[in-house]
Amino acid sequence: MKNHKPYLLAFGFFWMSVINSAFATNPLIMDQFTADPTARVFEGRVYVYPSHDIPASPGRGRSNWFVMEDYHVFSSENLTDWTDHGVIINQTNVPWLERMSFNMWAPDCVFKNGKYYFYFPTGGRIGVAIADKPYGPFKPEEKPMAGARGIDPGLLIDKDGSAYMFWAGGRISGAKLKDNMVELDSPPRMITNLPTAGLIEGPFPFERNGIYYLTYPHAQVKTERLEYAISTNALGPYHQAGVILDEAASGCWTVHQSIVQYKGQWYLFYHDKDLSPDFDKNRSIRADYMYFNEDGTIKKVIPTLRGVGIVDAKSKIQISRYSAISGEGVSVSFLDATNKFEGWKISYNGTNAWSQFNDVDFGGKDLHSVDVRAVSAAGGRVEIRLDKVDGPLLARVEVGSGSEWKVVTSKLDSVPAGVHNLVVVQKENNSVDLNWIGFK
């Protein structure tokens, strides 16, 4: 291990950047498994540092368990189109790691002293890698952090510039960091007044209006939910304050969070098992809007398929990631059960079944038609309306009978401008499947 040249390896990974468009829906990333997202605002963009789940294979991790060998970083200016900057750290270029353990758990990244510090747990220790840019290249330090054993480091840069790190290892501990950001400046302090029964991990701290928030996943019963505690000091004492996100309806065992303010809006980043519904060790990151009460407490977040961000009307709008649906007659399933990265289809079965997709930007009045990718065994007709089920009619789309997907083009009855919600309504008593809608 001592012969590795971590800087050169990290630099090589940096150049493997690709573009990934996620259409501003959940999950955010559709070409790989991602989990444990830490979102930060750097240089006017949101950067997300997740862990990277991969399927186990012979010699690569433990079967039926979490397998993580590297970290990517993703960024976006509009929370709609995400850039994958490639692998920034791999377990093979960590100089102090004695063996390939495939347990590169939840990371974090902060900016201080003109540098970006990336904190990552593996092999029971916490390492630090340093870069000049938020996407790297990152150079790992030669040794792990002394005095901090555990997983899931969460960092807080306080208003006076002081840095604090929290981590999990049975319970949650925290300590102030030295100005060099790679050493503890105080002995670790266990954070008290948190739940003592059940698994607790994944600390993520932040400050707002003089209140310090310590958020964490807690498995009170069987699966984890997101809870938080508050304090008037970075290291506490903290007091339990409530639940941010209930246990996932999917039954995903874990959840992991970060909370960030971007352009005046607060967001919760977390994960679920959207792309692997039968195996919750292959997870996918999500984001939803988050709001505060006047007293500083956090309003509970309701998870959505729609996610955050505004969608360009000229893009392929993933209509299956709905904001709302009718009580009956609408269902969502994978396009291809053998390749779930292909995404989903939405099925309308019966007269007046409908779905709504919020926040589509029509721009100016330069649109004239709509393309709909659809299939219907018996044929059918859907209407696309503006803002509500009985809102202004945009187009009637006739889907011919057949078993193959086709793109149907229809002229617009009216031409909207600005940001609106879309409502798709099934108008005949049969079944129609839709993949995407795009205006042109």
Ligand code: FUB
Second form
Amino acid sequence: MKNHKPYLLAFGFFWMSVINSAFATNPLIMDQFTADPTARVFEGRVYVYPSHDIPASPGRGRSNWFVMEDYHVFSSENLTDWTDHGVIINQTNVPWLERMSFNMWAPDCVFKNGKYYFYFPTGGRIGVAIADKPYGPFKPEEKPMAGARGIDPGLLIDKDGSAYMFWAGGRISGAKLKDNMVELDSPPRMITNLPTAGLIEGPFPFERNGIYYLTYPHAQVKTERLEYAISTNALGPYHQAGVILDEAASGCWTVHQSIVQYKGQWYLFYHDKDLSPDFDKNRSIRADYMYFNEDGTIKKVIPTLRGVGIVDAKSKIQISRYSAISGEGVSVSFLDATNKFEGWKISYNGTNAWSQFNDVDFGGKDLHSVDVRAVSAAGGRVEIRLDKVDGPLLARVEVGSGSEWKVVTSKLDSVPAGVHNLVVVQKENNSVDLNWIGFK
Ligand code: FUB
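Previous: the form predicted alone; requested now: the form predicted in complex with the named molecule:
To see the whole picture, the full complex is given below, headed by that same chain.
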């Protein structure tokens, strides 16, 4: 499932690139914990700059808390296949950092004057590292930014090229940056009219059709939800405009967002704790489609397992990351509870339990059979249908009884083409578990 190709470049420290064949669903990255994703479009691709949660270990971070020592950057052209470009900054490479405190928190990266500027908060200060390419190598500045103390820098390059930085520290502040991008050009201004009770952090600004949006996680009750405020000016005054994403059903304490338009579609990037359900300081990044109302307000995003992008029918389609399921008879659980990075299985219990997985690209009419990785103690049969529960039959898959996973190959009844939704329907009154489906 994972194809690792390391390259080494020297730039005062090792820089490594790894190709990560992810699941193409939520969460986006399946071989490490990731959080606080800032997505940006650079050079025709989406680059995501997340934080990197790691488990604490003796002498390395505080147990039961966030532990982060470095940043990776990931990129994708189709939002389905993600490349891990490796570590771009490690806390040991930051010249001004006196103590290794494992708190490399939520970063951002913007492009200006032909350079990529990576902003990262650590030790209560905000550092900047500069590169010629979006994936580095990044060279950290000798000193942190003067005048900005706090966490979670969020940058805005305005239509006239002016740069603004927002950050959190109790409340949210913002300031214009000098053209050199490493100094404040105005005293920090506290952004008013935002919630005054409950934790507020993670400012992410953007502009669309003359409206300035300031989005931020806010613990209105106990855990964070995503809210936003709007203005006609980059630095405000803003007024609160609504909720983009409700508190996570999983109970994850934090959420942290970025919003990006790519090839005409808007996306919300955020995080939850998919790969660490019992510990919400080991998080995983996600993406879902986002839409605006006519008046420029943002439609609430309903988080999905399916995520975004189109999946190749010939890949190992992670059928457990469903778009929809029947009211009863379907459940999802980890394949291996001792190694959650292995992903999930989907279980169908009882006749007519079904699940739907949207946006599969079947290409031209060149497919003839389907492989299904499955297990069924008593044996069972599922049907794979196109677009809906009673849509055209693609294949009947007989899963023999047994306790071991096996790959069952079945001939296609009809040969699809183009992009369709995939529906799996259980046809017998027993139980079948599926891991992935792949057409060939
Ligand atoms: O990742 C550490 C902190 O958790 C971030 O800085 C906050 O935004 C929250 O996501």
